[in-house]
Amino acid sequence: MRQYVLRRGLFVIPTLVMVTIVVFLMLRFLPGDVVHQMLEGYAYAPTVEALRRELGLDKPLLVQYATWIRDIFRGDLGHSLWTKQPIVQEFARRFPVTLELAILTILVSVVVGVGIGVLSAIRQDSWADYGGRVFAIAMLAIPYFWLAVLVVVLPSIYLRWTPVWTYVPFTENPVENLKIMSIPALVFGLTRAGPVMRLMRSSMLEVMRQDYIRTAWAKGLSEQVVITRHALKNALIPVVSIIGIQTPFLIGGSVIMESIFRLPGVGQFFFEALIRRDYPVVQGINLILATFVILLNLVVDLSYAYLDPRIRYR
């Protein structure tokens, strides 16, 4: 278990630096100038190239990348173009409303998507799997933006009635937090919890047709325990996988959501940068997220040996 961590975390290293290199030429090829959006109509060639000194864009591409990395090992993510905040600061801020957010989602596609796949699998071939399976299709066609906006569009339309989107923290008033956070996760976790039920119907159906499986049968067990304490487990090994992938799904999808429902976390942060071209938030932000995102999946590679012991690193 200790040489594959520390394999894995060998990886993270070359990785990241790709994220830099990748984030940061990318932000460069953009098109449009972040000086020329700061000074609007107001814009000429003294006061354009004075500013942009003043930001350090004057610079070569290859010194303004050496210069955010060496600031980036003094622990400094740089501050806003715009509004000269400190990024970690303002990332800390944000964050807790991205976490809460993809919390909630996760929790919404495990639930829903594990319970429909578990009962279309164990009543096969029958209505409820007809159901199911329908569901599963139609949350993989829908895209979550789309439903989104329906969500806040129709009730305005036909039923004259906007929701108020006024972010609450949940340490201020959890249920308040909770009425306004769970409509976005609703709607995101139902989208992905298709790919969760499609999955886990099959893992079921496998896990079902195993020599241990029969054998539990044979012992006159209930249905209940042999679902829940012999075939649930192990068919849980292919979710958790999903899972991990979809995380990096879920932090971007989060941009969007943000935005279209409000809520002032690192989605909509990383939004309203990217549309002003402010390149260290931009960049800040990936860096980050992209470090986040390995851990995660590393810990979701660990957690196999839990569901499954006879799964051994080496």
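Positions refer to the first chain, counted from 1. Quantities reported herein were computed from a predicted structural model and do not represent experimental measurements. Superpose the two forms; the largest set of C-alphas matching within 1.5 Å is the rigid core. First, how it differs from the form predicted together with the partner chain.
- Once both forms are fitted on their rigid core, the CA atom of I103 lies less than 2 Å apart between these two forms.
- In this overlay on the rigid core, G56 has a C-alpha that sits 2 Å or more away from its partner position between these two forms.
- The two forms, fitted on the rigid core, differ between these two forms by less than 2 Å at the CA of S259.
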The other form holds:
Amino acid sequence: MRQYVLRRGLFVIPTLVMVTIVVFLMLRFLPGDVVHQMLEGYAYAPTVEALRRELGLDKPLLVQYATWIRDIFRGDLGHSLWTKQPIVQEFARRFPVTLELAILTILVSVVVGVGIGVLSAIRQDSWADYGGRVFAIAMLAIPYFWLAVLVVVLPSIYLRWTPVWTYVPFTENPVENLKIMSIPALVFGLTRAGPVMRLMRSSMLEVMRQDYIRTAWAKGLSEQVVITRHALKNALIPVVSIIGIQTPFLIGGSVIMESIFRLPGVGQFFFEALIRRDYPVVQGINLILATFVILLNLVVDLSYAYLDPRIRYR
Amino acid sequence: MREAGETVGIQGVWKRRLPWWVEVLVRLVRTKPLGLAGAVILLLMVMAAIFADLIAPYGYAQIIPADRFAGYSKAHWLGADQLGRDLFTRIVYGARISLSIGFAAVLIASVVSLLIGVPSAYFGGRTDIFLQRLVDAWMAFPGLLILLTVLSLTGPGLVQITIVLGVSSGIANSRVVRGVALSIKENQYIEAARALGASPLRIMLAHMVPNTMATVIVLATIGLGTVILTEASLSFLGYGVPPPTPTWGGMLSLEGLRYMYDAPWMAIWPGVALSLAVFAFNMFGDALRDLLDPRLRGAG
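Next block, the form predicted together with the partner chain, ref. the form predicted on its own:
Full assembly next; the chain just shown is listed first.
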């Protein structure tokens, strides 16, 4: 196990370096001059040259990169051109909102997806199987932002009732907070249950064909015991990997969900910066989130190897 | 039941083996009802896209001021929008644009995934480590965020969106292609080709790429749905294909949701078309995966 942790951990370093290079080069090499665009809409500086100097874009590329990396190690990701606030501070204030939404969403998608997946697998090729799969894939096919807007708008059209979406931090009032967060999480989670369901179904089907399941049946155990105690436990292992796969998608989707439900999270922070062409913020958020996802994937992989010993001895 | 590859003939007159795609089609019809339903829906949509000029009763940008927000009628089957443009017409033309973006992006994605996946598997070692860390890095970026960043720099437009969506899903798919290519590499015919002095380029192009095709086709079919949905999400945030070009995502997000109170049909029908297409791609893709490439079951 130790060797596996070491090897897997070492892979993180080159990936992180690549992430910094991608983020760094993006603003410099994509067509369209960033500085011109920023000055056109938003007068961040009196002249092109002045803004270029402020952003440090007038220096040689390698020097720019080295300076940027040095600042990152000092915990300085730059500041917003618009509000002049340090990016790290604002990010830290907003991240809990986005993280909470992501966790609740994963929870919903796992509960629904595992439920349908197991049912689908133990009643393979029955109507329950077809029905469950059609439901999960139909949810996947519905644009989540569309569903979200319907949830917000329909009550006010048909019930003449407009719920007030004012975000309350969890630490202030957990009940009120969960009331507000549960609706976006439910909408988002249902539309993400499809991949979980598919994974669960195929994993369950595979486990049900194993010898030890046949032994369990042969011992005369009831269906409930065979499925929950013997099959489900092992079939659930691959579902752990879903957390790593879904997270980038969920964080990306937070841009939309947070704007519909007016949640003051990272998604909104990002989008406001994007609209104001506040590129230092855009760059900073991309970097932090990518790093977060890489580290999360590391944790997921390690726990996966812990749960399934076959992985670490491969 | 007849096995795949067995000769099928009309009273033994025809003894020729059928092309592989006919076999797949036969098995699709026989064993995959959901996949078949998906295929039929897709076929209808592709026909609508091709013959949009003949099917649509109006022009897609044709404005009839008197018919603003007109409800369902004989003149406008699905109603009209805020400018008095026929909604049915725009949905039919929308099929053309949305499906074109989808097909073009998926084509780009397939090429990109092969360009990364096959060399990564064939050369292995440092090349593999380098390319895979690059893929890791790209995949770590939250999808929508990185797409928005790139599009805000390049400016939104049909071509930009297609390229950006194609390249980014190609990078993600390359992981699966690499996995398949790794197992192909172990085959003896690759060793034989190498022994005969074939160059790496020839081995990859002539021997490895054709054998990854089943996987690439399956990934492309499933990817189509994702691409169309992503375009819709980008439209929702104002970074989609600019108006007046009708895309389902744009109609739904830009106009549909804005005028929901006055004309709910403007948000409903493009949404239905979009969901139906994505649903059909997924169903068809799932069936194809089972038929062409059972190894991929459970992926995605």
